[in-house]
Every structure is written in structure tokens, then in C-alpha cells.
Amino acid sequence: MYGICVKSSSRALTNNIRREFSTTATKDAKHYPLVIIGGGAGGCSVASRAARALGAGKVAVVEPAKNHYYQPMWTLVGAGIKTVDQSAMPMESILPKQCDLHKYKAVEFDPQNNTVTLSNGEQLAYDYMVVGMGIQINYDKIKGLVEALQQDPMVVSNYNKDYVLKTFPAIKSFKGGNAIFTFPNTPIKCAGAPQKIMYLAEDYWRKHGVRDKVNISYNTSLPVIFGVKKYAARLMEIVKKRNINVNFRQNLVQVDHHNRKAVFQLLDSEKGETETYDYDFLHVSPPMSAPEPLKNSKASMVDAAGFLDVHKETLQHKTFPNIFGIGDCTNVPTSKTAAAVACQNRILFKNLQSVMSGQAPKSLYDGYTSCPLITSYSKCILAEFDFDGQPLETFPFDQGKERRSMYHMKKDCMPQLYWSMMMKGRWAGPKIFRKSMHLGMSR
């Protein structure tokens, strides 16, 4: 019955939008009540909710990838704990059968005419659109990095399904020298990942008798090791205890793999100075940005940095009320993680339903996000926090402490939660459990 009500109100509002925005540009376009751009965590979770409510043939998903990857697992792949295949599922098996999948890239947006153009030249018209394109990885922005990743077995990166296959072999074969781990001077998805693999590598080298021959450095563009004070304090204790050098405000700009040198821009230098390090092992977290089609959009869809410009609490676009955004491609000021998307997808869809029914969006996102900071092959700090960087922890104990239970939560429980519930649009984050575990006294 609820789905029928949504469909009925959706038709009424659809007619209003068509009358207001109809142009000749939409005559040859295939029309859908809802078009979802992107088949990542956000796109798939919203698609599952929407397909149940709107029915077959009403929802289009635009996504060229053959496989859907659970990318938070790639830290574990890089450490030899999981395989890439364990992180992948065929895209068509993830999306509901009621959705129409268009296996092309979205290349041009025209929100004034409610259309999106695909890489095959096809144009889709929509009444509503959800943009969940993720974030763009820019390995080519670092001089010499692509060549180094292709030719130097000791230059690795966990942010790509092919490059992550290099990481554990490099960790295993490393017998000593300078090991450098980087954090870029751009927005980044999973801001804890650059140091997670560092802790795992350090633990591996310690257990295999080469740690005393290794000099480990974490070179980060940030002025702090982590953006939330509570967890930053704990992590600084860990790096001190494990003799890891942390170099703040340094940004990797060049890799010379022939001479095994990495050049870092000193971000606080008024003269634009750089510092060059010799490396024997180099894990690079690459620069990232908003996807090019968004940055190049015709109308005022994006902010100055090219990210989709949405209200941070309702996830509705600031200019175009029939557009919503989710996940890494938006300018929502929280860490870009799958955990954030888990909370956002339900809030977004509830607000979308409200707008479809002619009402104002009422559900509000509090910025919840989570970062399971794996610190060894058996321990993890489960960081959870909100827009203001305040801890928003689920369990009734100090999650800033390294715990074996949280390691297994990350390694064993979260993948099952992702595939079995989130991808089916049935997981909205841990809020209900957090409130119950804190006897109703937590937000």
C-alpha cells in the first residue's frame, strides 16, 4: 500500500515538473521517473529502495562497470588478508531486476531540461535524479607515478583494483630500507586508508624479523594525523610506540622510479620548497577530485571544487529541487566513506519521497561516518563521528582503544552487512543500535 501511495503522488508531481521544464531537448530522450547516476555504494542502495517503491521500468541506473567492488576491503587485500575477487560482485546481480541498467558513462548533464547524455550519445530524461558518481582517482597528477606503478614492483597503491594486487607481494619481498606512505593534498575517500596499510605493513615486517631494518615514514598533507581529536591522540601514541615517523604538511608531487626518489612539496613553505626522499617501498594514496562530467556541467550543479552542491542535511540540490546527491561526489562536509553512504541512502530516499509527494524534505543527516582504523593483523580502532568531528560511537565502551573485536567487525561482519543489507537498501547505519546500547541516551 505504501508503494502505491508513492507511485500515485509521484505521477502527480511528475506532471507538474514536465509542464514546468518541458523543452524540445527531451523529445527524443527516453524518460524515467528516476534516473540514478552511478552504480557504487550510494547508487545501488538507493536503487534498491527506489525499485521497491516505484516498480519495474521506473528507475534507470547509469553505470558502465561490469563489476561492483566493495572497496573498503582493499586495505585487507593489500595486506594479504582478502582477495580482490572477494570484493567483487557482477553489477547486474547487485541491482534490482526492476531497474533498467544503462552500461555507459554519464558525460553531460542538463539539469535545466532534466536530461543526462550518455557516452553512446543516448539521452535520458528524468523527473528526479540521484547523483552518486563517487570520486575520481587522479594518478596522473603526480609526475612519474603512473610509470612507477607500472614498472617498479615496490611502488604500490590500494586505491585501484589492479594496483592493489602489487601491495602484498611488495610487503612480503621487502627486506629493509625506507618505506614511505603518503596522504594527498586533495579530498580523499576513506581518509584512514593511507595509514591503515602502513600499520599492517609494519606489523608484518615486525613479525617476519625485518622491522629493525626498516625506516617507516608517513608523509601527509594534513597538519594532524586524523581529523578527530580523540582518535588522533590515540594514533599519535601508536606511531610513537612503533617508531613511525610522521611528517606533516608534505604532498607527493613526483616519483622518479629509476633512481627510487620521491619528491614532496612542503605545503607551509612560502618559497614553494620541496624535499626529496630516497625510497625502497612507496605506498601512494593518489590525488582525487570530483568526476569530470560533474565539474564540466553546464549549469550551477556544482561548487567551486566541482562537487555536487547539496544541502548537507537533506542531500537535496541547492538549486535544482528534483536532484539529490549521495556519497563521495557531493560537497557534504563529512568523511567520504561507505559508512556515510549507509546513513545517507535512507535519508535521501525518504526526502525524495517527500518531494515526490509535494512536501518539503524533513529527514536530516547528522554527518555520521565511520573509519575502522586497522592497526595490526588483529586490532582495530573503530572511529565513528559526526559533522563536527565529535565521536558518535555505537558501542558502550571506548572505541578509541585498539580491540580485537573491532578488527573482526571490520574483517568479517562489515562485508556481510554491505552485501546482504546495504546493497539491498535495508541498512541505514547503526543509529538504532547505538541508541539501544546507550539506553536511549545517544543521538
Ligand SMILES: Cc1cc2nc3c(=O)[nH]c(=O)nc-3n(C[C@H](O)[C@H](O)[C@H](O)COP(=O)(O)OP(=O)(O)OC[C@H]3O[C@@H](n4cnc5c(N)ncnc54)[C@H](O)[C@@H]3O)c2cc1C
The other form holds:
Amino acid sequence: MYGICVKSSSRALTNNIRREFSTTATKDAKHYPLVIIGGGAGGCSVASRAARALGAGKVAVVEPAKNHYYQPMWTLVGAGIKTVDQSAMPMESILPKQCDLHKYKAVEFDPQNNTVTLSNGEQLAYDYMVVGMGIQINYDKIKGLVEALQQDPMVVSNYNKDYVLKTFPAIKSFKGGNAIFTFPNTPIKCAGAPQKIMYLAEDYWRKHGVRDKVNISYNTSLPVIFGVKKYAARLMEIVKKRNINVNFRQNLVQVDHHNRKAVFQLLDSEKGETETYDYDFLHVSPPMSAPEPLKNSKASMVDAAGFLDVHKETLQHKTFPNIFGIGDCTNVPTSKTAAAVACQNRILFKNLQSVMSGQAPKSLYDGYTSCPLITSYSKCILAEFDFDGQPLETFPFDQGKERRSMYHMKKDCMPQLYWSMMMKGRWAGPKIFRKSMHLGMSR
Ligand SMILES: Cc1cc2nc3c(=O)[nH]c(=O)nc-3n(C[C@H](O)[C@H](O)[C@H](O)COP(=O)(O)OP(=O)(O)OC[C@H]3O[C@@H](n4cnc5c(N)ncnc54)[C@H](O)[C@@H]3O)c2cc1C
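Got the form predicted on its own; any chance of the form predicted in complex with the ligand too?
Every chain and every other molecule in the complex is listed next, the one we just looked at coming first.
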């Protein structure tokens, strides 16, 4: 019933949108009521909801990748707890069958004419578009890093499906020396991941009798260890107890793997000074940026930093009301995580349905995001917070404490939730559980 309602109002709105936005007719473009750019966490969860409501042949997904990866698992892959294969599913098996999959990149947007051009030259026309292209990883922005990742077995990174395969062998074979973990001077996805792998490595080295021979440094561009005060205070206690050096406002700019040296820019130095460290093990969290194709838009769709410019609560584009954005490619001011996407996908889809029916978007996102800060092979702090960095915890106990239960939540429950609920468009985040566990007293 609801689906039929959406289908007919979608037709009516198609005409409105064409009248309001189109300046030139685009010939030969295949037309869809809804085009979704990206089949990752955001794109796939919205595609599942949309396919159910709109039916077969109405939704196109543009996605070049062969596999869909559950990237939050890569921290566990780097620690030898899971394999990269466990984090992957063939893209065609995860996207709903009712969607038309276009296995190309989106390369150019023309939001005034409601079209997008793909890397094979094909054009798609849409009534509505959802953009969920993720964030772009830029290993090449650090001098010498790509070569080091390819040639030095002790230079590793959990932020890529191939490089993450190097991490655990390097941790296992490490016999002592300087181990450095970095955090870049850019927005990143999962701001906790650069330090989670450090705690796991430290735990591994301690249990395997090499900890006394290792100096561990966390060199971060940030002035704090974590953006939320409550969890930052707990993490500072942990690094102190475990003898980990934290060097704030240091940004990796060069790796010389022949001499095993890593050069850091001192961000607070007015003279632009650098500091060079000898490394024996180096885990790099790379610089990231908004996806390049978003900048190749015939009319600007992005903010000054290049991220899709959406209203932070409704997720509707600020200039083009028939465009919505989800996840890491948007300028929604919250920590970029799959947990944030879990909440956003339902809010986005409800608002999309409202707009399709000629109404204003009413569902509002509160910025909910979460970071399971794994601190060892058996403990985890489950950070959950909102736009203002205020804790928004699901369970009725102090989640700032390291807990075994939260470790199993991250390792065993969350992957299940992701594959069997979120990717099917049936998971909207933990709000319902939070409310019931706090007897209705929580937001
Ligand atoms: C090491 C690591 C650890 C993490 N840990 C956690 C965690 O513990 N908890 C958590 O909640 N989150 C975690 N995350 C973050 C989480 O994976 C992302 O925030 C989430 O996947 C964002 O979803 P998205 O849909 O915005 O982007 P993605 O899931 O990255 O999907 C983007 C999709 O867009 C496609 N795409 C890119 N360019 C184009 C183009 N031009 N045209 C068409 N398609 C395109 C890509 O191929 C991709 O499939 C982690 C990430 C990493 C790397």
C-alpha cells in the first residue's frame, strides 16, 4: 500500500522536478526515479529500503567495486582475529536484486539537469539521487609512503584491503624497536581506528614477551587523543598505564623506507619544523579527502572542503532538494562511521519519501555515531555520542570502562547486525534499545 503511494507520488514529482531543475533535455540518458551513487554501507542500506518501496527497475546503483567490504572488521583483520575474506561479500549478492547495478564510477554530476555521467560514458537521468560515495584515501599524499607500503614489510596500514594483510604478519614478526602509529591531518573515517590497532599490537607484544624491547609512540595531528572528553580521559589513563608515548600535533609527511625514517611536520611550529623518527614498525592512517568526482560537478554540490553540502539533520542537499547524502562523503559534522550511517539511512529514506510525496522532510538526525575502542584482545570501550560530543550510550552502565562484553559486541554481534540487518535496510541504529534500557529516559 505504502509502496504504491510512493510509486504514484514519485511519478507526479518526476514532472515537478523536471520542470523545476532541468535547463536542457538530456537525450539518450537512461532514466530512473532514484539513482544511488555508491554501494557501500550507506548506498546499500538505502538501496534495500528503496527497492522494497519502489519495486523492480526503479532504482539504479552506480558502484564500480567487485566486492562490498565491512571495513570496521579491518581492525580485527590487522590483529589476526578475523580474515579479510570474512569482511567481504560480492557486490551483486549484497545489493537488492530489484536494483539495476551499473558497474562503473560516477565521474561527473550535472545536478541542474538531474544527470550523472559514468566512467563508460553512459549518462543516467534521475528524479532523485542519493550520494554515498565514501571518503577518498590518499596514500600518495605522503612522500615515499606508497613505495614503503609496497616494499617494506614493517610499514602497514589497516585502511586498505590489500595493505591490511601486512599488519598481522608485521606485528607477529616484530622483535623490538620503535613502533609508531599515526593519525593524519585531515578528516578521516573511524577516528578511533588509528589507535585501536596500537592497543591490540601492544597487547600482543606484551603477551609474547617482546613488550620490554618496544617503544610505542602514537603521533597524532590532533591536540587530543579522542574528540569526546569522557572517553579521552579514559584513554589517557590507558596510555599512561601501558607506557605509550602520545605526541600531539605531529603529522606524517614522509617515509624513507631505505633508512627506516619517518618525518613528521610539527603542526604548532611557526617555523614549519619537522621531526624525524627512526622506525622499526610503522602503522599509517593515511590522509583522506572528499571524493574527486564530487568536485567535477557542473554546478557546485560541495562545501569549501569538497564534501557534499547537506543539511546536517535532514540529510537533504542545501541547493538541490532532490539530492540526499549519506555517510563519509557528506559534510554532516559527526564522526564518520558505519554506526552513523546506520542511523542516517532510515532518516534519509523517510525524508526522501516525504519529499517524493510533496511534503517537507521531517525526520531529524541527532549526529549519533559510535566507535568501539578495542583496547586489547579481550576488552573494549564502546564510545557512543552525538553532534555535540555528548555521550549517547545504549547500555545502562558506564561504557567508558573497558569491558569484555563490549569486545564481544564488536567482534561477534556487530558483523551479524551489519550483514543481516543493516545491509537489508532493516537496522536504524540502537535508539530503540537505548530508550528501553534507560526506561524511556534517554534521548
Ligand atoms: C580500518 C577501519 C576501521 C573502521 N572501524 C569502524 C568501526 O569500528 N565502527 C564503525 O562504525 N565504522 C568503522 N569504520 C568506518 C566505516 O567503514 C565507514 O564510515 C563506512 O563504511 C561509511 O559508509 P559509506 O557508505 O559512507 O562509505 P563506504 O562504505 O566506504 O562506501 C562507499 C562506496 O562508494 C563507492 N564509490 C567510490 N567512488 C565512487 C564513484 N566515483 N562512483 C560510484 N561509486 C563510488 C566505493 O566503491 C564504495 O563501495 C572503519 C573503517 C576503516 C577503514
